[in-house]
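As a starting point, one isolated chain is supplied in structure tokens, in the form predicted on its own.
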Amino acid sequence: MCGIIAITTQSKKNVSKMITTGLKRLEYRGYDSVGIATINNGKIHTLKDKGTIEKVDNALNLEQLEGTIGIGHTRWATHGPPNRENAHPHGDCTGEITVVHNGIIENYLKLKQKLRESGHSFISETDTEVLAHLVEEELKHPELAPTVKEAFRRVISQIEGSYAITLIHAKEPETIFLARKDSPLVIGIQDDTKFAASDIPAFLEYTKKVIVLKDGEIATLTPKSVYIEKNGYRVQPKPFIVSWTAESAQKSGYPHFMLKEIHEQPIALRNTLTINSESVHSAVTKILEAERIIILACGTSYHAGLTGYHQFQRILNKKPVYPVIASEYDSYSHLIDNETAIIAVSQSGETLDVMKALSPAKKDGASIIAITNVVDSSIPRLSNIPLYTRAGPEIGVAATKTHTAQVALLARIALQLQHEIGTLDKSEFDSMLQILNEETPSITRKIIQQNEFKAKRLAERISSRKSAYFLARGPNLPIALEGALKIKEISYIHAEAFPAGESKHGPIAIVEPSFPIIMIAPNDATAKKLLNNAEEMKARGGYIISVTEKDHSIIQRSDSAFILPTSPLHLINPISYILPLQMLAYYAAVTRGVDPDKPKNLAKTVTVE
């Protein structure tokens, strides 16, 4: 969940400025401490401290470090509290080695004890520091590790857990050493400059030529070369060209990335829905061949998966479909065999809980369909069929455009399923597909434009409240769950979502005058019962905010309402109805003085268990 960047170059005189800029583009991955290290005149120089990049840079002037090679890190704490000692980079006893790391070294305590017995002293509480000392210890035995590269290789074989590691040594002042297992690490290639980072935006302004380092691979970078090996053998992956522009990873005049990404959803949806029909057909074939379907995801992606579950289970009739939170996969693992299809949903393609579930599932013979936003990331590589949303880079920690893109792609699969099993003939399918592809971006744009001011005004009203409820029924429940998640993770207002019929079984007890109740209320089969639930809440003084359509009777029972255009296709509703809730969460955060791009205790990609 931490952010890493490393650069080695011949053409730039001072990499510290580039590293600092890159870290700012990775700060969504972690921001409780920051540090950089460079090699200059045969020595390693390090600056680091607790705090945001801006705070630490203002205090220490990170760009003062000279050198043509360096590494940087922005931290999301796992081992040890945020402080200067625990901030990365971490060094060895000699001061010649420094390392940054994302992930968890599970056997670090055992390794640390062994190193202490050999005379090593430690400064931090982190698991990462053992890596630098392990390399130092290996180099004491030149008959076994005659080079830094061999020492690094031997260290990687000793550690257990997940890691993306970047290491430099003062005696090899042009070389960066990399290793990766279960945590993302990508390489950027320019003529006389090479980059390594946790995510592509860190170096996107310099190069679009990228290699994704794969699990178990070790790499060495110099300004002129990239050498990658696995199990002692060289591998030569073909670089791919990123389609994003550097500008797309910047705020473009918006005050926050989250607001920019909310407004980018019409484009993200249009791009996503241009997916190749053959890829969707292949996924649908796997689904129809399977005896059972597992939809596997975490967080916001799980809510997208829940929407897919409601759609698929109606279409597939008696074929069982299970929506599974990836961290709870063990409770469902007994269902997995070669007659199971798993749809794994992850915006980053690197979510560790999902990856940990997919590895044994693949061994058990399951077919895996991946839905992700990052080409060639770990989860699509584990899959039989990778499907990509085309939302572009998403920097805000709270997913917005990647969520609706996932929902759109699942809707596309649902339409194809109906066609393949014969519930839609060719003309009906073509008509609905055209509506999905053309109307979804159009409706999305209209909803954002027409409801932003109301979202801002209602956010001012609810921002002083400590709690809120989000109520829905049936297939609309995932929208309520996602709306509640957005409010709590961005504005820190405690929000709870549940089926509206459950309100009288406990939750209604805490409703009092002005308590915010957000009702997800399309004019569908759930409307009549939901109206009764609104009356119950209203009778206790609840402040009812409905998300609904023109002429729906719930408007008369509401204190305020987001009025959305009637969708020409029910599959569009889960996209339409979440948009006002995204904006409500954003403006509630801003009103409360919270940075929506950097919610406390959270990071964009969860790469630890």
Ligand code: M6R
The other form holds:
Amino acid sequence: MCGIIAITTQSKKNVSKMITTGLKRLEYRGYDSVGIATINNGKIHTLKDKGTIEKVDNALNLEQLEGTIGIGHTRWATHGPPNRENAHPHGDCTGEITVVHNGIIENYLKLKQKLRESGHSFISETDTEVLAHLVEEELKHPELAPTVKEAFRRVISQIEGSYAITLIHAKEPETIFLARKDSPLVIGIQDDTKFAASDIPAFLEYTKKVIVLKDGEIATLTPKSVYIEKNGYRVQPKPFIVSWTAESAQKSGYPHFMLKEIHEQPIALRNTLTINSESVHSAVTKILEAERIIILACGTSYHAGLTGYHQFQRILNKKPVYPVIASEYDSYSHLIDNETAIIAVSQSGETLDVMKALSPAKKDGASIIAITNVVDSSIPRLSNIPLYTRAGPEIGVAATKTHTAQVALLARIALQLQHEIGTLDKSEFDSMLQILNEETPSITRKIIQQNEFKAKRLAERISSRKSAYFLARGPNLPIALEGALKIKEISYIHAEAFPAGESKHGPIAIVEPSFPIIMIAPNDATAKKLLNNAEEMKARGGYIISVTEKDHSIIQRSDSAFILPTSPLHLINPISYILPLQMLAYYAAVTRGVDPDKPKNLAKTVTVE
Ligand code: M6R
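Could you drop in the structure for the form predicted together with the ligand? We only have the form predicted on its own so far.
Expanding to the full complex; the earlier chain stays at the top.
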């Protein structure tokens, strides 16, 4: 997730200053590098570098760029580490075209190869740079692309993936070219100034008149006009006036970042699952070469790792797999040698407990596969194979979209493992991969939409309770652990998760009428025994909330149930089943008057031991 802004004006003098201010309002979308470009005297002028907007502005003085048209970008790295070369905007070979982009061009490697063969040279490792070169290439054929607008149209028809693009050309010094698919892009309208941005706060201080560009639409902006088309036909836009404050607009209308991030999960999962097969194959090769596997993480990332553990140990048969909480690493350090592969899972890539474990492990010869969200952070830099979830920046302290993205990436590795050890043949693998990639985002969207109201109502009910239990069995236990952690950290209701069979060995003693018991109950091998555990709790007056699927007998034993669609692939279950629990925690916090984005005593990134 990156932030984009573009402005074309007839009346304002310092466009670069407006762009810099706009970028500061978009910084929540990404903050590892920044850049702006303007057109002045028929030439493109660019300033960009690694770092926050404040840092880059202090060093380069972004506002020195003159011109009445410009584009800017704040980056959240996906392709290539954060450095000056990979910072946007990106240009073509002639220096006449420059572009900024948010999203992922999935077929960029193929396009880049073709462009190289036609003589183009590239400066960055990004997917974005191909866009500038593609427009340059199209313009070499005036019989097909007589104008920049036509060249831009033709380029958009060649790219696959998700994108919000803004492009300018030195020979058309008043026009901004835009395109959108699955990444947000909004247009701001003021008399003789037009804006385009990833989000409204970028231009809110100048105008509240907005058009939301829709998927598949291409637009051109000049200071006095907005032209939008789709599939070659002109679209009549419907501008509206926003009544937001800059703060609420940053959250795209959601009251909290946590809720926004819960709703961003379909796109975060889609982006994560576009990971290229070679990276997954390299990780799988390391796993298969090793004698033992350690999955190392903390908190929510540990719960994702624990899900991975259940999947891997089944696939790897007798090869030992150990899930290890990073702060407990010392108890496992005797296992580490050059035949060990460590899978380190960390959203931030900076968690000190994980780093403190990885340093000695590396010295002892272990291979390290890192699964992180922040590109080029310390943990992937320590690793042999960095793999990235592409969930975009997560602002809420409670991990939501990054957790499901981690689980999705581990599921992707699990599939590849089965294929490479021969338990899935090529056609089985291909069809399961297609299900994972295509169904996961859509099931997630459906579950969030269909269960939010129920989560809110149940949260109101349990919010007056002091404690809750989260029960599950076998591979579903990590979901219970994560559900309990979410409610604890966000709403401050004490919650415990344990294997349901353990109830009778102690915990059932404190169950009394109305005690909330949340049961994770897919219709799988754990179903029958879990039903008995539900009976035990019900008999003591427990208030049973099950997360289940239709036809599971637990529904009759439950006081309330989230009934989820039956998953076409068991690997998707740990993603589906956590969604209602994230929403339950969020609404419990809101009902109790607690700010879910800033829980007390917690930090987003824990850099102390
Ligand atoms: O950045 P990491 O994934 O390494 O962070 C680990 C934990 O601190 C983190 O998952 C924490 O438990 C979550 N913020 C909880 O929602």
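Numbering follows the first chain given and starts at 1. The term rigid core refers to the maximal set of C-alpha atoms that superpose within 1.5 Å between the two forms. Please read all numbers here as calculations on a predicted model, not as lab measurements.
A.B. asks: 2 Å or more on the CA of Val56 between the two forms, with the rigid core superposed, yes or no?
C.D. replies: Passes the 2 Å threshold, so yes.
A.B. asks: Does Glu512 move its CA by 2 angstroms or more between the two forms when the core is aligned?
C.D. replies: No, the C-alpha moves less than 2 Å.
A.B. asks: Cα of Arg557 displaced 2 Å or more between the two forms, core superposed?
C.D. replies: Arg557: C-alpha displaced by less than 2 Å between the two forms.
A.B. asks: Once both forms share the same rigid core frame, by what distance in Å has the CA of Ala87 shifted between the two forms?
C.D. replies: Once the two forms are fitted on their core, the shift reads 33.8 Å.
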